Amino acid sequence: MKDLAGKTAFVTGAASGIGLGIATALAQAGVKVMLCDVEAAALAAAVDGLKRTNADVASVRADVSLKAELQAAAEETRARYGGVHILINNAGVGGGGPYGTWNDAGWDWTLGVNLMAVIWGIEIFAPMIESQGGGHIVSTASIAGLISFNSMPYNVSKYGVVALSEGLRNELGPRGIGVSVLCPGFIRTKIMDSRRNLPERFAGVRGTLPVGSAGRERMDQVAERVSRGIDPLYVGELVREGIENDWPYIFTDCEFEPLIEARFAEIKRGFDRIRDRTPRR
């Protein structure tokens, strides 16, 4: 998508950090974007913010993780611009904790908004930007979505969102739709408090790491990261970037880049390792 201008966008997860990092990047170019999320107060903020700009937005509140409301937020865009060309999946949230911290709320929430969101989002939008004559789909993963240090429930969902991505690729862009996948590094949004709009049939959520000092220490050496982290703006006008050269991933920075290669390389051992040996059949 080389012409972005006079384009429509839907944008989940964009009252803040990346989402409205890329609602603005969009807004920016011509596009005309709704502003998806589920914290009300944030939400009329940033549309005030981008109108403000002369940028053609609106704003609509839904809690991603009940596919009833995404399907009536698309539902009300659709009304308000008639179509949407670009699909960007953001909203995400860091619940749940690693094994020993485990719970059914933990794994329910964040699933609900990282992957199922996404998943529903897909379901519901694509049809809509096929019928417009082609577009864009960018979901929001992580680094941690191709890199895991650990079992929260979180990365899991990250994995999920990569792989869904990859597939898709290959599905839509055949019917005009081209997919990508954001895989961020640590970025300045409010990610580590993300229970700030924990819905209620979700109060059971545990802590996102271990009881103890030395949980405590990760978290207190993620937040500080994430306090400095990359400017949500520029993370925009990467997925801009992105959309306009359609690039299959999308990284922030190249910190993360040797963990990876180092994955790959013991993915590859582990071939090495039965290279010679015939598979009984």
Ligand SMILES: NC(=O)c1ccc[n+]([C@@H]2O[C@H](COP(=O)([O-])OP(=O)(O)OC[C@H]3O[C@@H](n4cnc5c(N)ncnc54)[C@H](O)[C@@H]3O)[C@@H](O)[C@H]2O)c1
The other form holds:
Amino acid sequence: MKDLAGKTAFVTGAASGIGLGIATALAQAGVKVMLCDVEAAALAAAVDGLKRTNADVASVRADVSLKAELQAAAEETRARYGGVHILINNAGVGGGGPYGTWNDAGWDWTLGVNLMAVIWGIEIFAPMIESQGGGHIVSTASIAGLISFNSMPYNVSKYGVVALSEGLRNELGPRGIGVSVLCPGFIRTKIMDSRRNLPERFAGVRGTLPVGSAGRERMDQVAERVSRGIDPLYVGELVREGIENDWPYIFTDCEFEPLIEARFAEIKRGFDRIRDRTPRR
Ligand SMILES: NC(=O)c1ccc[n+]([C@@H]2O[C@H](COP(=O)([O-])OP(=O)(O)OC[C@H]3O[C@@H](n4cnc5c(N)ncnc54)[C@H](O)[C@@H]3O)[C@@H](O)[C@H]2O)c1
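Switch from the form predicted on its own to the form predicted in complex with this ligand and print that structure.
Every component of the complex follows; first up is the chain already shown.
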């Protein structure tokens, strides 16, 4: 999708981190941006900051894990800008933990924000994009959508976003809608403080892991890597380039490429083990 100037984008999780980086990079290219987030104060501050650069931006508060709120946000966007050409399904939480820490609230929260909101975003916005003559959808998964370790609910949600994006790319391409999946490595954001936005109905999510546990140590390492992570605006600029050039996968760096190659090799070995057999039917 070339010539982004004058188009309209809807960005979820836009008050912070990667979402704000994407909203900023799109606004810098002359895109009108509706920023959507659950955190009202951060959202207001983000929009104020962008308006000071003369960007054409507006905001709508919504908890994207509630379909009705996402639908209402879409209606508000249509009323403000007439339609949408670019959808960025980015809101996400670092919910759930390793085996032994799971509970239903953790799974529901993580899958609700990270996966169901992406499914609903596509359901609600793709027809709007199509009626505008086409456009582009980017959904934020993670490297954890391609290799799985440690936090299963998070990984399951992100594998889901990758599966959805890969399949939809084939279905929506012929309808004039490009589909990309963003798989970031460690980005310097507030993801490790996701509980600041924990909706009350998921209040049963487990607390922090015990000091000294293997899971706790792993989480501390992740937090340390995130705090030294890649600049979110750099990620936003990559996403803009990915939209302009219709990249299927948008990566932020190559740190985890060897682990993904190792996964592919293990899958290949699974085929090799049974290659010479004739399946009984
Ligand atoms: N930071 C990383 O290292 C990293 C790596 C891979 C993937 N990601 C993914 O990037 C995306 C953005 O996260 P981030 O790292 O910028 O974290 P962040 O916490 O800085 O930003 C996430 C934003 O999503 C919003 N949000 C949370 N729950 C919401 C809800 N129910 N409804 C609407 N908005 C909600 C938050 O208020 C926040 O503004 C997420 O999908 C995350 O899983 C992040």
